[in-house]
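Presented below, as structure tokens, is a lone chain in the form predicted alone.
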Amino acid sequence: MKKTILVITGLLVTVAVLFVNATDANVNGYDVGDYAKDFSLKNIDGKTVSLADYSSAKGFIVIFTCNTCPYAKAYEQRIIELDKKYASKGFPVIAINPNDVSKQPDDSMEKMAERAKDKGYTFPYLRDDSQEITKAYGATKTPHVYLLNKEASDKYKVEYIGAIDDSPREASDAKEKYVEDAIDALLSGKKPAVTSKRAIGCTIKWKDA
């Protein structure tokens, strides 16, 4: 009997292990304090967009988010809000949609043009169709956010990851506007108060391996 209820826990173990890997494709990724790589994807204009094109910025906030998820559908006006609020400030905004076309197809290149005229985006809308930099990222959830701040001209640190706010639904109920305190305490010389919050989203749709 106890060798039947170990076979079961362990086969239960195995399933679960397989369920998170399959929902959280990387569980690795970069930490607050970490350096992170520079990147080359193609924009919704068909250019390829790097930090490194951004020789006068003095910082970046990295959003993975995307066309479909109702999250980030909520959070779309917010992101726009914060590129015309920090990118003259050095802080701009810079949108990659990491998933896979295959899974959600108004998540395509097409469809991201679309969305963006319509939304009026100020910053560059990139696809990661490898997945490569979101896993080097980290990120499992869209948007997930990550705020980098320039040390040199090839050095990104980064400062806080996570949540855009604590207001998931509507942008007039956030009491704590994680990323907008975060890039202040940079803009006057200090480090965020806080640096990590859990970022609330939908999964990110990965390729099947």
The other form holds:
Amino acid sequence: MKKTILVITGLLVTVAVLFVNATDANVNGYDVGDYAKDFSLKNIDGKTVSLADYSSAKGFIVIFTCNTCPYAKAYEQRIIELDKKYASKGFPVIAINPNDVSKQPDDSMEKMAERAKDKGYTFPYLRDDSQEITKAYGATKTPHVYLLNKEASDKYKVEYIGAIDDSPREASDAKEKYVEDAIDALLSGKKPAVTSKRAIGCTIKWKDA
Amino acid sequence: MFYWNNATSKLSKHFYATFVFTYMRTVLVLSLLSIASLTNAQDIELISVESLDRLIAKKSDKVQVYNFWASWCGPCVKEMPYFEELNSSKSADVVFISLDFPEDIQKAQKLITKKSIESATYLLNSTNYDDYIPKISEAWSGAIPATLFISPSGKKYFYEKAFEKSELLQVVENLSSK
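With the form predicted alone already on screen, would you show the form predicted in complex with its partner chain?
Everything in the complex follows now, all chains and molecules, and the chain you saw is the first one.
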């Protein structure tokens, strides 16, 4: 009898622990200091892109963004400029559109390709159709930046999470350029002083469960 | 004589000006009144982070609902009528907090008027996001729509999501006894 109770209790605890861990990973995503997983997502040109494709990169500016959110649009030019400034220094931009197309038709692959062409994107613009990568990272809104430092092959440490700078409306009014400051620190072998800053954005359009 | 003439003309000018002023004011007041009678929509007021903190700390017998929205946010605008209904049916005290840029207050006002919102409405007068977002809730990443519920006993519940009507009613019902 005692044994049965022990076994049952043991099982319940195991199940509970597994469950808690599973939901934890889903809800919270990455914190600064965690290692981010690589992905294989389709680009607007039909090819698949992974972080592993960039053998000479020192890190990545992964940005969850979209065609439709006014905040994402306000930051679009600044995202293009981040890539122009930092891709050659080893930190390219990888843009990921997480929005469910049935909820937001203007975020379809075709519309993404149009937008990228019109604006002259110099970086991949990927779709996370399953939304698994978005959930693994813990992105909740567009735009939402994850700055990764490549410590070794397949070791991508999250160094900064959050906003691009402190002025969504006007690029020229920005007093603090969080992402640029963090990359500059990494490039000079230092730890970023600011590792997370929150900003307003549009909720990711999740698929119906 | 010359002096006297000058004074009269000054005096009559003064009377004329007063008359025009009073007339214009009456017209203005009447036209404002007629607009107000067409709609009872609220006038959006700017609110500081400190005043919002104080507002949130206020006690109520009912569930308090603080809905964070912006005129540019589609899902926010879609769910507004559900919140407005909670307020008009007196099942909760609803406050709409616009996160439009302070200089865009007219865009927010236009929406409040169009949607005939009678709940309290404010526009948060701050663009220091990283300062106020965690003050409202540590759980808030900054995505909108987002809603803070406060139960009658003062417990806070934060949701960073868009609501369907039935779901919203359910949350308020559940919290009424908490």
